[in-house]
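What follows is one chain in structure tokens, specifically the form predicted alone.
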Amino acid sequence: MRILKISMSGVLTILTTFSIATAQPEAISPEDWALYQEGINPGEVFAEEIGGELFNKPMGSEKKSCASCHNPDDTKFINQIGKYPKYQKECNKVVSLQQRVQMCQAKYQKTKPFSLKSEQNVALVTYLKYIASGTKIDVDTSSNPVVKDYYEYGKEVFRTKRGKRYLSCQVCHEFAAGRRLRMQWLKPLGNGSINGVEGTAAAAHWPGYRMTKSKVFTIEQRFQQCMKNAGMKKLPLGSKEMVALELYITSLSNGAEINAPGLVR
């Protein structure tokens, strides 16, 4: 298990979140608070104990596990994880890693796929990103017309203002970069800097464990949470709009090392 490493910016975020208190914050479960005090990311425990168990569990009529086909120590397999969302020829569309898990469940395990919002699907994807930590994000954005379409559509979703507050992802994470919202500094989501503010390479640390929710969420679930806070209608998980948005935002972090699950507010 990796010991949690916290940068000075992370320390400031945690001090703000917890009001420099030594008592357990109400937003965090007693079990997770105990782990946090020991310097352990509860998201990693979730990845190992829940996701790892599912990865090795035979399922469906074929009685196959993910491990029946994939060796978690195989470099070739691990390097593929950072390429999602990725074009799949068999369905002629770009799919997220969550959807790729569903496809394998239906095709190879012959079992009903876990829903995208289920703990099981989230756990499996978190485990995959966890074992891929240290490898690079490398999503394709232009190899064929379908990929180009998803990329451009994702950029459009990122930039389109909508909802009660007439906001977009771009308004907060580009135009307002360097300003504060709800006691947090707004930062770009990619590798580069905007308005002199360095980006967070956000896609590299999702799925992430949200300390204020005591739970691991995928990047698409985080998008939905942002949409709700912005007064927008939430896009459905796995929809073309959502996968396209995930592809575009992930592409902003191309070249960054995966370090998941992240530990976030």
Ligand code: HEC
The other form holds:
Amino acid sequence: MRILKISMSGVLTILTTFSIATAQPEAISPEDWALYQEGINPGEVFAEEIGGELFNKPMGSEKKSCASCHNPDDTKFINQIGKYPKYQKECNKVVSLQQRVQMCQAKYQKTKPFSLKSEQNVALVTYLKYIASGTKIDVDTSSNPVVKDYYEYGKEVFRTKRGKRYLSCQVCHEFAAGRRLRMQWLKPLGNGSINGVEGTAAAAHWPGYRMTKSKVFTIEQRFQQCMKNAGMKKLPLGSKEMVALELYITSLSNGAEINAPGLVR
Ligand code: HEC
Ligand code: HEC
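What does the same protein look like in the form predicted in complex with this ligand, given that the last one was the form predicted alone?
Below is the whole assembly, all chains and molecules, this chain first.
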């Protein structure tokens, strides 16, 4: 359990917004339960100490760090974080924040990018969402044909039933919102409410630290966990389907304040 070996110095952030009232303590490790009760979010320790260190570390032939070009206190930079997934002119695609980090590594640091599932990429993106906490989710879904195509495609992926139980994301997160599944409430993923059930504004608190797994995961990894649980074949991280789905689900939280990394079940 790597995270718990990290020093907790100076990171006594009080948990406020994320309720885990429905959590089942028996599924959470005793260490994590104790941390939660003391108001410590190990995800924030991960963001600051792993992500923050990588952000400041010179890498590649250029010996440049992210911080050489980006000031983490610059509001202009920070205000961009909630706009991802975002259209990029140079490749004429919508890319996730994770992919944007890879682009900077290749283009500006001239180094081999960390893979999407590596601890390093996850840490950098967690750090970016962490420093952007307090700003808003604000993704564009319609300003050009490519963006529109990604948005529509993401909606379709969300609604398409598949897998051995013939389920879609929509079945559980919209149609069945308010019902319970294996002790867990099914909730909408956006800002608004469905069937009288308040949405969780998921995009605002991912990457998140999952107490049942003692690790920080990205929102795409969270999608994969739902796919696995629902008996659907997992879509690959960073695929067009996945980025489109991320854009669609993030758009459901437009206007929500980022508060990441979340502390989730
Ligand atoms: C040599 C300078 C340089 C370095 C080093 C660099 N970047 Fe960038 N980055 C840029 C520039 C310039 C842009 C603007 C987009 C473009 O035109 O490519 C950018 C864009 C971004 C964006 C998107 C901002 C927006 O406006 O959408 C993020 C996020 C980002 N960089 C993160 C990182 C991270 C994390 C690292 C380290 C792994 C890093 N960058 C390293 C120069 C750099
Ligand atoms: C069989 C029902 C089911 C299906 C199908 C399903 N989910 Fe979930 N999902 C859940 C449950 C249960 C949770 C956990 C809720 C909790 O933690 O309180 C969850 C949680 C999530 C979360 C985290 C929510 C948050 O606010 O932290 C995301 C994101 C998510 N699902 C996305 C998806 C996506 C994308 C799909 C389709 C690929 C999908 N889910 C399909 C049942 C489902």
